[in-house]
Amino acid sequence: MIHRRTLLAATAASLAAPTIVRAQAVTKLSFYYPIAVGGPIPAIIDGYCAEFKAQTGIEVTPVYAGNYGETLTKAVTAIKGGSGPQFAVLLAAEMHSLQDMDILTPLDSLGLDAAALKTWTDGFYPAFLANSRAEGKLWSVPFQRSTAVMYYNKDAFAEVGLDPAKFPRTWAELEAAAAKLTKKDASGRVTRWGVKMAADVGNAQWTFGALANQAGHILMNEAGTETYFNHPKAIEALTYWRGLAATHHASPDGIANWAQLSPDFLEGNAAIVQHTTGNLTNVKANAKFNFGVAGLPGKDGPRTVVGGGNIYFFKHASAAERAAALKFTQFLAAPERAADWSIKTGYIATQPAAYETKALKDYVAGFPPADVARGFLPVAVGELSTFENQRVYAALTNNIQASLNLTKSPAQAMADTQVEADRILKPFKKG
């Protein structure tokens, strides 16, 4: 496999100099963090940082750098400028691209011996490590993790004669329910859409990855060097997505934006939205109606995709800084804190041990939707992840949008995506 690491040697050398002069007694760390959903996440992270400082004397300064894509760009720019963070939360799916930039350090270089590292990482849900492994090593730690789920308005279900306790489990059932839930006023204007799913930049690939899995298809190989967009099942997935609007008139024409899904749901403008578990606490706090959480339906039965961010460690940091960053990461991942994080945000706690804590047991007992997503981890796949990830995402998103806008057929959109992905990934293929 060809990497661009040799092309970055000069950059790596320039980053080594400030590392040498850093003090070994680490008292400060910089931590880049994305804000991808609504809710009080910065305040929660600030609280954890304050608690960690009180326990250890180490000050972790979180830098809230925008969404995942913006955080990636800012972190890489800062690192190449010699003043970047020691660690960051970035998309789990960015592993291959980050490796190729030669800015990461694997977990086995953080100061834990092999046995201790294995014991610790074996404690995470396997599905959340799916985007962490390459070249026989682990390159990130699961933290802000989710699956895609459906939020649905139980009152709207009851209003149209659907059973609020039974969310659709197949594509056909969702198509029928969404059409029934779509409501128009006397003039024919739609006042409530049956279902909305995001197709905007940064989110279309996650929606589509789930749909492909629902059709029984994986979009890439584990090495991140090949994609399978022109497969009949990928075309089938896009055909289904487009049909929700074009055929069943249960979803708006064109492109639905991620940022608008939650407000649309909370304001009653959409009866069902596909979103992240990380939005659960926000919905719980603000919904003025009875709502439910369900796994995504599939062609024949429920299937979903994992998503969210992992913690990555950067090689320009000193050994002492890496050890301190690991210490903070273990602090965040401790079962009691993972339970607290899940309760406060809705993200899935990344270790089974968190669900054995009294706090999370009590919370789930009182609010069962908090444990819905975890039950779908066995039918979840990793997010689309390749080398040059953002370029592949852009090609896929452009073609998905063209199909949803009815300017390309699903077959042509997937064929065009595959041609572009093949061109992008050609330098990374063996032989």
The other form holds:
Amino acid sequence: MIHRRTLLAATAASLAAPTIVRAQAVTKLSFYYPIAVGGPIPAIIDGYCAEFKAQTGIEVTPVYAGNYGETLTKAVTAIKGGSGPQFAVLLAAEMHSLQDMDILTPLDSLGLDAAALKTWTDGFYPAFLANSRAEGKLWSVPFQRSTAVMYYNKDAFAEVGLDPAKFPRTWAELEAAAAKLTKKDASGRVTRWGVKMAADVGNAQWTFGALANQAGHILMNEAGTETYFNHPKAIEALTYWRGLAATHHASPDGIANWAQLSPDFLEGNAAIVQHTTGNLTNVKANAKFNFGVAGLPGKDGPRTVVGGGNIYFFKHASAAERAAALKFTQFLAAPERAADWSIKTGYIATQPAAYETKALKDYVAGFPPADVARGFLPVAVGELSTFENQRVYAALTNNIQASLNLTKSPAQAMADTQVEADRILKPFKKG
Amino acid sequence: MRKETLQAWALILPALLLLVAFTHWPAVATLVDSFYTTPKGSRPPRFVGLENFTDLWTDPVFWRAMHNNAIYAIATIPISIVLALAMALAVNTAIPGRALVRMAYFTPTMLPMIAVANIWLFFFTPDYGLFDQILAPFGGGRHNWLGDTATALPAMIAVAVWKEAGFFMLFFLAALQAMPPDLKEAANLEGSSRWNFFRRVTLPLLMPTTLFVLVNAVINAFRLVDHVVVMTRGGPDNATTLLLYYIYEAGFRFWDTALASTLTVVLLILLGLLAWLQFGVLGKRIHYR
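Coords for the form predicted together with the partner chain, given the form predicted alone:
All chains and molecules follow, beginning with the one already shown.
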């Protein structure tokens, strides 16, 4: 028999106990995550949650919530409605906007002491923490991280007399190769396009971020309060993009859809597509031809942009829930699991330590394309990230689409984007 | 008398509560919100009077959305109604496999819009999508239906018409079945032509149904945007941004509650005007039995 007094004493004791001890009492967490690539991602995530439950008794309910944009919408709506997940994978570039909504909690509020936090976060690749810093604190943990890479059809390269082992390294080389790879049938109808890059809503800004870096240009300041679209180098980047279709006829007119790029590539409809490393395992499983993975070219040499999602922790979670969420995040980030995640999806493991595990070493040795993207991390920049991020994205995307549809010149499109971005960011400029 | 009044109130209370909670209260709250700025983290909302509306007046995306929505309405409403009537007349006669044809016409209505949009995504895929494959043997080139500013909105209209026409057909079919057969017999005795009978008898008798269908079509022209979310997300360059989609974008992508409320108020006023026009003007000219 449990007496009331014993029960009260027990309750009091558990309330007085340190956060970490109480964290074990938390048995249920909800975790939103997006999917931006093909492949059996939900099964992998479910597997991790089951394993975590077996180890700790904490039940993490993973909620697949659509693509990055949809997951952001669902998570923020749920939190504003008073409930919602304790933590979620959202676009790394959303940090400024999420902070502005005042729903995030920084990593130093999760129950780790400063030294332990530093040791842990120092283990990640610095490029993947580029979109995590603000106000001298870290606000997110890298998870499904990638860079943009080129997937190319080696058989098609060989067919038109290009060296399948050497992917173009400059814009001029890519233009020439893509023009060569474009194939027409007797009636003049294109049966294979040289290159395709996504320009639909939600993806155009990522493609463009890479192109701007390729021209040697960064689109925003680190504080996320200023943008530099109306710059000769940004205009040059857009001119190059548009020229692939308009001048070289090596890419279809109008805009290409992100979701369509993988099928296009796998169907042989596009010889080169710019996509995320996270798509590697999907392509590997479904390509019926020899394919290669290469870093993006640049105006003078390879340059790329990082992308993908980080794990964010939300303010409304209790201290115990935060501690439990942290535990799950550390479980995911552990080198063996990061290696497993990288092998199963193609995303880049977020820490060098993962590449020291036997599993990933063996995998990379047997399948070298899996290690291509990591080699381009030194020439990668952070993703376009500002306050009112989605608005700036919308302004940029609309103007890119107008330019690709030939209704605006690149210079006009960039000038219009800048005016719009200045208007959006006006309240955030200090001094 | 008092007891009866109480009883009456008690009876309508459940419906009243639901209506107030889910229709009237949100509408009033939206109107109030449209006079305030968007609250942000540490900044509470601030009263700005009609400033949100004057801002809207200079917002090019708003005018683009209004323009797109006008085209969308002007195209979907008549096309879907005429098509529905034609289909209803076709399956009202004795043709072989009538049940099957009726079912085929009605299938699009039963499918959820999201599923429909995904099917049509394949139809519209450039190069190897259904339409491009069909057009290829006839010398049709590549069509980037959804990626081209010129064809994206017509593509959205086609999907909406395909989805709606079967539903409206059902109402016309029910009305046709309810029509007394002696009218047809009398017309035959008089030697009236089929076209004359349709124009002088069938069509006038279908007018109450047509008004009902019209009201629904008008509402749908502003309400049916699910396929935009799935297929184009308003792109390219706002070519398919409809008013309701813009409200969604302002509210749930930009978290700009002020803009979203202001747009909603505009939409409410617009729908109110249209309803007044339909019932007030057209309603008087229709003969109900």
